[in-house]
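Taking the form predicted on its own, here's one chain by itself in structure tokens.
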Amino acid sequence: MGILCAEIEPYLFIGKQGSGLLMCYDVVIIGAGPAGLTAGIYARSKMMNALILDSGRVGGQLVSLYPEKGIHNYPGFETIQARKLSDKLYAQAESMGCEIREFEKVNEINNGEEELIVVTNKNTYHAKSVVIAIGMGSFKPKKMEVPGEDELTGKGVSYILPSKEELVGKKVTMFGGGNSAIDMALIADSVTDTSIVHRRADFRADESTVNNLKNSAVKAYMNSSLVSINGTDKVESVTIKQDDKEIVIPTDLAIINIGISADLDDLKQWDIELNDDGLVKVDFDMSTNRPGIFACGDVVSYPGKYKQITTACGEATTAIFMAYKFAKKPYWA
């Protein structure tokens, strides 16, 4: 018999795999969004030995999709920019001794002799605990399904924010009714003509990123559809259909937000339980269906859940503790 995950204290090599050494982690954290890097920071903080894998960069839907947009509700910043908060998180992961490899793609987490044997697309790691913390797995934006839309992506049509250097000079046309979409349109309106296209009456984001849209300049059109985005070589206009009446809107950078389509088939593979919603089922300590796997952020969901970045963080700390029981086993859990 080897010796067990178990048996061993942080960082003692275990064997070998090819020419490296093998290490047996305290846990392995899949997910380097604000979920899966405040889970590794409180792992440190516990002396946890911990390791974090993203399939793509760190920073989740932070950089991904809204690296610009001014994050306003996250405690102890009055405004951060997505990408600087993904920064910070970064840098204080990595500074408190947190191992992170991006684009490693978490293939398989399988039960071994007292421990977890995480299998990616790289290496396979041997820990007694982990932390899925995957937000909403692959996803890529949503579109709106118009013509135009495939043939000047990337010639005018985007899913993210450019630079407001970028944005000078330009229109830009907005379309999404959420906090994203109206906190971008404010970004681009501080330096260009903005435009937003909702199609409800009203919008879904907060009634304070919603009061700041109506102190600004941006032109906003309710009760719209978008019918076509128009040119040649790039972007020139888009056409809305409002109470039955189209409107053709000179535009140079359609931005779209309309949410996300997620891809969370991993946790088929990995044997995980989910509710009706598709995501994982949890109890209240975060635990999944496995013993010793734990989940945190937008991959879990509840009754009463909100997605919020706040919350996602609170998870995890959650997570973080129970796995810590469950590795250390300390007399007093």
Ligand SMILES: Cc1cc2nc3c(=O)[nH]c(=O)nc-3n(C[C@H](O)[C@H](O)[C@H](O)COP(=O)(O)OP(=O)(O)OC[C@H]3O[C@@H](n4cnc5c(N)ncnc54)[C@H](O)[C@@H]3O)c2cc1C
Given for the second form:
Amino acid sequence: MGILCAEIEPYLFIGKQGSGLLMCYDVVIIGAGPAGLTAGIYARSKMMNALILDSGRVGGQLVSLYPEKGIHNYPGFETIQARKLSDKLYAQAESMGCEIREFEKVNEINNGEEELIVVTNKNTYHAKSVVIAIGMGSFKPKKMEVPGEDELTGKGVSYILPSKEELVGKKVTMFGGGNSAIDMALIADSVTDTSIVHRRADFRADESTVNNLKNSAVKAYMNSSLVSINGTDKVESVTIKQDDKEIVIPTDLAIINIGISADLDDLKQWDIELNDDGLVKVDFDMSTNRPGIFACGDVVSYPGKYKQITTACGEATTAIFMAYKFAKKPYWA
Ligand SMILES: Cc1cc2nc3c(=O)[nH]c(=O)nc-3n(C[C@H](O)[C@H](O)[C@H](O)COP(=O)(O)OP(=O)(O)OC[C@H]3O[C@@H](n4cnc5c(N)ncnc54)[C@H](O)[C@@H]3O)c2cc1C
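Can you give me the structure for the form predicted in complex with this ligand, which would complement the form predicted on its own we have just seen?
What follows is the whole complex; the chain from before opens it.
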């Protein structure tokens, strides 16, 4: 039985289908990173009933990749820890009345009679519009692919920075050369002995960040590659190669921060048109090739795109404005 969203009042349950009661949302937002949460906040400010679904925990990359890192470029906060910014966005979306469901992966977005049908690993939802905000998809941190890495993961090898309390008294070696690797090395340096290993001669981070590193006690090994991570039950050291010379650095925590691999196969299943880079092709109004489906955040690409939190939030604002016009059809649209 199809459900005609156009005829349904917000929040009205309209009957039983399968094992659960169904309702029709004005918008279903896929992904609860900065883009999805901002979309939820804007949807509620337009009195749209909004459901946000995430395959993992709320917060996106901010909680799964760099919870301890300070964010220095989000307006309104000189510096805010990533986890705290995520908590604030979550609290705001929830207090405004968004329904948020964690650990629900969206598998399908099908066309109904006059609505879109979103199928997850747990439920089926009906919506007048959909906003795709899945960032890098089911992303995974990139690995160094060296002996000892897999065996010692969770035993001293980590892809995110543990809390400061957990770092005290441990020797930390960070791998990577971007802003986040340096930021995390500086956090570690504030409580413990820290080294950073980068395979190139120069860091690829902002000048101010590199200056902070130079003024810190972090020991930098440039032009260096990781040979192995050593230890039996836990990490004891790492071996690096610099100018054909092997150096062993005593280490308790080897933190790998060399980027993430995106997994965006879902988009192909959803018949969403993609650019050559595999990211979503949108019009200037964040619309995709499928009517009623909009996209925002890291999952979207266009010339000049800069993958940042503020960019994700701005695109979400536009996506929801267009979803509102599509779902509510105001007389002035
Ligand atoms: C190490 C690092 C440091 C960074 N530092 C900064 C910084 O200091 N300042 C800054 O502005 N930017 C920074 N960024 C970039 C910033 O994190 C991203 O631009 C931002 O997270 C994009 O937000 P998003 O909501 O588009 O995607 P994400 O944050 O990736 O969120 C997407 C969400 O969608 C969910 N999802 C994926 N597939 C599905 C599915 N099929 N069904 C349901 N849910 C799904 C994921 O679980 C995830 O929670 C950094 C990035 C990294 C990797």
